[in-house]
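One chain follows as structure tokens, the form predicted together with its partner chain.
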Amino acid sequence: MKAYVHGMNRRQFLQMLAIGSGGLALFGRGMPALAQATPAPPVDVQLNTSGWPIEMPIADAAPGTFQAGYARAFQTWLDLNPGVRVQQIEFNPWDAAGLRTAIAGGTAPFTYPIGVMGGWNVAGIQSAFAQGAFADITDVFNRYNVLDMLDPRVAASTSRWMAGDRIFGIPYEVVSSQGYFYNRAHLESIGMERIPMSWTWQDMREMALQLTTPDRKGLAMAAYALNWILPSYGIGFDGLVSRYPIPGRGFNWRWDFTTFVDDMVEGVELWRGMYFDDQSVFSDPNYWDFSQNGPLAAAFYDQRVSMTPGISLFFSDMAQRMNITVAEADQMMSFVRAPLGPTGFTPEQPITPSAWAFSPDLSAEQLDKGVSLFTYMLLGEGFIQTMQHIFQETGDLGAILRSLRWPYANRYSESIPGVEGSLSQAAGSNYSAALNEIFDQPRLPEVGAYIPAEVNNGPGDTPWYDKITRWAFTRDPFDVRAEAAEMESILNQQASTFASTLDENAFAEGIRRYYADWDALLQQTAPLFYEQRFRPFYELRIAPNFG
């Protein structure tokens, strides 16, 4: 708890001192009776919920359990809010083409997750604003000061729920960068005993030959390998050196593949020796599911590969998949963020939370109470008192985390008022410590957060896609150079089809505060990749036209 104290106002550190001994008092008689809040006036407001993230109470909930605690302090937030009905729908909302229609009919649920509308990516979620999917709630946001529920480094990552200064979602859930996941003995075999943050590909590569032998792999590796080997050499589709702005009236962007082209010849023949030289890489052309339960945990999980890419929410599932506990998962295995580029850089943001919207449907009351339900069961009090109750009935750390994705975004990610000991020690030690080593690497800026949100989404990432997938597996004869460059050409005589809605002023400002940044952090974090490749790209596509 202490490590967050300096992030709050005196008001909030105030309350929660409250609560931790209001929760502890609790403690013997086991009767919910938080802050001491007076109700609000009475209205009459109907909130319809999809089931996620807002759940409604089961009142006969074994005691215990995520439900029972969840169902008590919904219970008192409904008491709090006279006159506030919470209705179940049958609505899916992580299925886009049915969340869309909603929206466009005002049939969506109160809150929905933001990436689905915008494709997951930045520049998507913040068109979708712009086009007017999610509601703008600023005022509201301020008014229960929600920024001060947050963990300080996630209310600092902005991105995909503020647009300029306008806020349209409330953080809920965080992941780490996107890392690799190894089995800790496996890589003892070769004499090493954990992988540093600043290993590269290259080192990757070595250790994946090291670690592969007859009825092994050293790697398992998702489809689109390339879309996380290039971008450390700051190519992408929105990579930071093949990417640039321009000015005008036209789409603001333009792609540029053929200044660093050695880079991503260099990288591609780097996977390639991995998978089809090496043979150290366990893939397939349609690998595309990394996630806990697909082909590559899998093979992780019998011991056929011995780093496998994952983020940090699959940890505890990945445990509960091989029948371990987290203690024992915690010895096993352990996470480490994705390696970097040649030159120091890396493109993986170290935390990134998952948002969710409000509808734009909704009245002013509505999104009142909606704010209110939604951060007092996820991110404030609510939260404590669920948890308070399944630590007083089970007086196990380890049922907490269980019952919702730990680490968290609020501020109790350490410790719970009224729960005795430390969440992270209980989550995995290793673990905990690997996570935090990445959570606390500075935040890489993203332009989103210093260009207002642009109607347009301009042209998509499928050319990248085309490319890159066609580059790993391939065993036809290619050309890198040709075909970037043809890429190029494709995305920038799409780019050129679009207007911009942006004002022009605006834009040119928010860019060179956005390059700025990141020429003060480069120079910090990556020297070198700021002497070759940034200020060289700088200087030729940038300075010209925002210098």
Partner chain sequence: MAAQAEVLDAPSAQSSVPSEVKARRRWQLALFIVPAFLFQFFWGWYPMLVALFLSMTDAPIRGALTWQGLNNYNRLLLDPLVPMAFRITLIYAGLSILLTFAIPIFVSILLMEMPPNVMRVMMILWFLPLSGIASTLFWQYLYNEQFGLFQWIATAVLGLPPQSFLSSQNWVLLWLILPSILLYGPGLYYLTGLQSIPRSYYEAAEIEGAGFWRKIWTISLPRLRPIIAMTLLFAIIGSLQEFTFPDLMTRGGPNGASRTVVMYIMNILNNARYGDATALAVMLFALIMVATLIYRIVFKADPDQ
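Show the same protein again, this time as the form predicted alone rather than the form predicted together with its partner chain.
What comes next is one chain alone, with no partners or other molecules.
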């Protein structure tokens, strides 16, 4: 891949950041193949994996388990690709600093999650590709017809794995908007059958208080609660009415936390009212992990809380941790997207693919085999073989759903060849209906899909998180208005010290399209927010520079 940054090639650029990493065990032969096919010509290729989703097979896995089906499919692929060795290395691909170090030193695993290097947003992901953090896999992606293996909704959402006509990743999972799992029996105790998608944060406050009893809290919440609440007002580090573009003045973005500072005050007071006054929230400054493995989910499992934050993919994991079937989980809980702001706005995407990149240090042969293995095991024939094995041994569609997070990024979320029955029906009517309702919402414009990738990312979000975490939990007196103005000044001063790498005309053209699409969408989906927040902010901050 030819990626150059101000006179430096990719390696030179990344080596400025760090170096590093190590290795473990090899996997090659020794397990029976499932099928006979014409092997590819022999090669001498080694692929280093850090584990999930390309895990090392377990040779003696119990029949009917995911591990058993996966091991047989993995061996089939190895038999079809003689000379390829797969080695497990000890490496944490979720550690951004460690991953950056490994890429710089040429010791990264052959594939890793794109979002880690890209800050989990489109602009950061596109920037990471421009910096050379991901291999350009366009040719091999097309060679293996990967696009045809994807769910059409995933294939249509390209901004997190494609830049222009270049491809740098392969979608693996389908992520819903951030939302909340809720206990259906608890909800029925306050006279509600389900939580509607139209609920607001004020609705949540009232609901959480009603659900709170001497033995439980109504809501579990992560430490960065205000980073969920304030964005529904359009306010955040990259909020729609708190960050704005400027043309040809060094770094192309500035911040405005003062125009709608009353909204910030309202959002902070809402949260603090829930936490301190109502005492309806299970949270503290140390609860940053809202995953299925964290303390918030654990409180939900134990029924010490009635609602817990998450993403839809946690559903099957949560069922496993509660030691219940998928059908039982569907009766026990359901899922809803995060609440709307008071004027009907949400910053949450209905559906987002989670994609994986490939190391830019792979040789052409390694890249070919790496993409082949990844797609075979996770999107294509290996996936089918794995799921067929589970069903043949168990006769249980629920076992398939518990084995991998459903729905899938590939084409088999509804049915799998050779497997009888509907997966959506097996997932349960409550959960499936909730997901379909979320997935059917319109996609939101993402600025990184409209403008060229910026190599210089600009100021970091530390000032924002420092403020909102303190506002959320401190007992010390503070003034949101004064501190918001201070934060705005700090970020804008930092921004003035950065230089942009973008063509001014290309940036302006993309910005005009970006805001035009928001304008059209908000008129239909959030007319009150459009009239009271978006249009005033647009006229104040956008129109003077971009018309």
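Whichever C-alpha set is largest while still superposing within 1.5 Å between the two forms counts as the rigid core. Residue numbers count along the first chain shown, from 1. A quick note: this is a predicted structure, and the numbers were derived from the prediction, not measured.
J.: Superpose the two forms on their rigid core, then report whether the C-alpha of Thr325 is displaced by 2 angstroms or more between these two forms.
T.: No, its C-alpha moves less than 2 Å.
J.: Given a core-based superposition, decide whether the C-alpha of Ser359 shifts by 2 Å or more between these two forms.
T.: Yes: Ser359 shifts by at least 2 Å between these two forms.
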